[in-house]
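In the form predicted alone, a lone chain appears below as structure tokens.
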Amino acid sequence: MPGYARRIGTMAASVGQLQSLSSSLVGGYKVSFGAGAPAVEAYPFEKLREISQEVFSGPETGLDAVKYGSTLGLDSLREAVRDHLLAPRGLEADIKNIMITAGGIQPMNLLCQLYIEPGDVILVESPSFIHGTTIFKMFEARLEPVKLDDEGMDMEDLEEKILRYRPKLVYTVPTFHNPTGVTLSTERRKRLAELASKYDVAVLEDDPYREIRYSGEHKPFIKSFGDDHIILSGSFSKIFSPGSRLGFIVASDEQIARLSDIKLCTDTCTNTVSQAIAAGFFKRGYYEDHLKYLCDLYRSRRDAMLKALDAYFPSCTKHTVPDGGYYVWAEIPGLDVKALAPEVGEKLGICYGIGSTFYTEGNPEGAGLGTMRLNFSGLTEDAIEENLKKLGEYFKAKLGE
């Protein structure tokens, strides 16, 4: 047989810890902190059932909705875009510089084509989505670490390491930071858009979770303040549906064209049926009442969460109280986490996510050790508080408390 290309052994630890964290959304455990998909009761059903209906009610309908479409994705799903999650936010775009994508994770990939040499620098939050970093190793990219904390991405350590190592490429996902649920601060945003601009930087504005928010106040887009330096991407995963794969990206003129070059050679098109549905979604007007209730649902867990956090956990244990998102970052100092999670799983049936698995080459040895990402959208009120009181007396018992 052939030797393998270079990138699958460069992306081999990655793809490791990113299968264990993955196997947590279908595998044998009782309950699951680990997860990072909606909620059973988060999926619109009858409506879907509807849309459904009427998409395949005519040949005409159903022949748009099944045959190859547009590299850029359906009309009507951009224009639901632009309408629903751009313009009440703040950003105006037109639809011609928003293209459909194969869920939110491809244009990571797309923009990795077309700006990432092996050897290029990307900077990328400490810790940091572990998908997306997977992805940057696979094209042999640096990584480099940037300090994160309560108000997001440290905004002077960013400019030392953009003058340090001349990145290519600065990925963050500003809004309920994953895995950590933190936001970036308006006064951030700016001065990351001004940085970008400055030093001529690409900057992947990666915001999945910006609509499911609970408290506080919508933030501006960071490339409300930039230029075509930024490049946004989103996602219908949390707010329809994840098996629907599709995402999108806001972009330039010219930068919109050469990823739909890149987007057509890799496949030709977003799915079309689920282009459509999604589309109908919006259009019949279902979406915005569908966010109240995800909010409102979410909303009652990530408190139910907190409250068994300070009730049950060591206290020691520090954690973010996050504005939106899914997960709830924690730290328990003078624990290894990580050695600890198979016992965990197999005495009391429960997983989480392993914190110092988010953590980059860059980083000091043992950074994350005593962290862990707890996802509590997939949990009942109830299931939480009592698992998390288990998994409380657990790490107590191992210091002594």
Second form
Number of protein chains: 2
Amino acid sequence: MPGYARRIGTMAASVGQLQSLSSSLVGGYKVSFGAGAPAVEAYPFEKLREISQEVFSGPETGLDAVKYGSTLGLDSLREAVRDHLLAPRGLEADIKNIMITAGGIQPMNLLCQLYIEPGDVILVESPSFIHGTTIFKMFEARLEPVKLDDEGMDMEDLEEKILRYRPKLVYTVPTFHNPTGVTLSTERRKRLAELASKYDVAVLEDDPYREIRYSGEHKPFIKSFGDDHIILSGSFSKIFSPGSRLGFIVASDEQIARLSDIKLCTDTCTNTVSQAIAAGFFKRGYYEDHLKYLCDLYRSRRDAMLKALDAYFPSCTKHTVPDGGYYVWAEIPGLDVKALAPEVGEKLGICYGIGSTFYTEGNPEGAGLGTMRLNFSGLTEDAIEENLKKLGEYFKAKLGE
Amino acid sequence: MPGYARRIGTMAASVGQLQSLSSSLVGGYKVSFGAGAPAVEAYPFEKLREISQEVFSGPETGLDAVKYGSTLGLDSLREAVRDHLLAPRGLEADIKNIMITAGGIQPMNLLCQLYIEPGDVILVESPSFIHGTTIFKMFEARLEPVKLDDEGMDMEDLEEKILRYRPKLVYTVPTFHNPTGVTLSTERRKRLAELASKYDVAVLEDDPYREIRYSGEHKPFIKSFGDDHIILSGSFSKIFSPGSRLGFIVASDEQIARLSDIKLCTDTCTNTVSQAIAAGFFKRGYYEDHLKYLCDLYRSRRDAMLKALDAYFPSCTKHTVPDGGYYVWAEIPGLDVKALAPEVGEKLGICYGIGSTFYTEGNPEGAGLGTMRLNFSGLTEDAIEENLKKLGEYFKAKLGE
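Following the display of the form predicted alone, present the structure of the form predicted in complex with another copy of the chain.
Every component of the complex follows; first up is the chain already shown.
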């Protein structure tokens, strides 16, 4: 057989880790803190049924849901993005600057097609979202990590890395960061937008979790402080359904035109069946109540997780306290949680997100050895308490505590 | 702003032509022979309504339709591909070798990610499907044309071009070829499979039209004569709905594993909403009757087109007589139909597929000047007759006939 393209080699190690993380999404483990999926209780089936009834009642309502759609997406869904997801959070946008994508992952792929040549540097948070960094490796980018603390990406370190590496792109998950759950402060958002313009670097503001906030105030979009250097992406996966594969990009006229060319050469257009159903969900005014329901559901689960970590984990454990999103990031200094994972799976039937997986090349050997990404969205409060208790006791025993 | 990647330049000319062809799909023209979309009458709304009612009745039936799915696709839809689209046409496959894709276009993108480096040669039919060739340009491939006649790709010319250019990939639409409507003979299918193994070249057998056959006998898949060198792709766009964005790839275990990695880094998985609805359509046994209905509908339209071309077009006109698919390919020697297109649009309100658009680099200057791709799927018999009459009379006047 002809040899594979070089990118298959550069992505191999990373995609292997990503696949094993993803396998905890589609089953196999009894109890998974490793996943990153909505709760089973999160889906508005009754409303989906009602809307699909109307959509499929005939060509008058249904034709847009079944025929080829515009590469940019259905106007009705782009209007929903504008009116329900951007404007209420302080970003005014025209629908001509909004493109619907196949979920929140596709924007990274499309943006790499637009900007990235093999060897180009992309700056990423340390740790960073492994699905994103794996895509960057598929495009043969070189990754350089930027420090992250409780207020998100460190702007001094970012400027230093921009000067040192002359990157093409900065990738950030600013709100309820994956994997750590931290949120970039408003000051730093402003500063990031300034640095992008000053040094002529593109920034992908990847913001799929922003809407599901359980405490504290909404932060402005980085894009609201910046110019065309900031490309914003979002997702319907956490607020509607990941299976519907809907997301969006907000960018300049010129960028949207080129991204539309690339999208046409990737999958023609985003599936119109779920676009039409999602647009109907927003149009009928169901979204705001549904979001409140989701936030109430997940807030309790987050609180259960924070309480259980404090109650049952080793006394040396450090963890983040996220205001939203899906994850708590925990560290047990002195433990190699990657090495323990197979035993934990076998003995306790529990899996967790191995933290070192989220540290890319450019980090010191052994970075994140004691860290874990713990998902709370997919488990009930009781299951969280019961299983974190087991896990905490197991770790305590390992530490001789 | 940072400069775009080089591929944006290499794809620019081709994607511009593709965009203008695509714009005739989403409206703007009064009468479009340029489009390539199903008839408005082709969608089984009543059944979609019934199936979506069941799917969305609750988590028991609906969870698989809304949550993250496997990168390979829902088992139920992969089984439908195996049992309804492959086995009845003589190809036995295991579902582990079938991956669901976002429509029939995505397989080209994924396969380029797998095999193509900038500068690699891809052999394509002359003329060839412009959406495919534009994707190949996005991956910075070099295209070389292979002769095509009434029995499809010319195998002698193919062997000569393989020896001359040492291509990585041969791209073919073997059944009811886009844009010409011709079908590769069984003899040549065997020969193509032999040549692929002999010279170690991958072949993408892109077969989205195969099911909608109006006359003649089904031909075997090229893949049924070949080994792993033949990668088969298909689509649900012509037999179910293009908006659902469903297609598939059939490949070896190893290729599927790598394509799955790439798919994960493109859009995570194909949308499960339309996967579940499509799977329900096949499972309930609706497909076979629906296909018969579609073939009857389109056969009449094809016949109306062939009749009108013979009756109204200039006497020197040559055209193909396709046994299926969406297109007739017509040539009026001595006319530059590209130059006439704006006037035809303005005066008659009619557009057609400009044939020269489908001739890639490597063809002589001015190739296909008098050729047109004429779509018959999207217009009623009356509209076909009425508008081809107008168009024929216009062309006759131009020739002084």
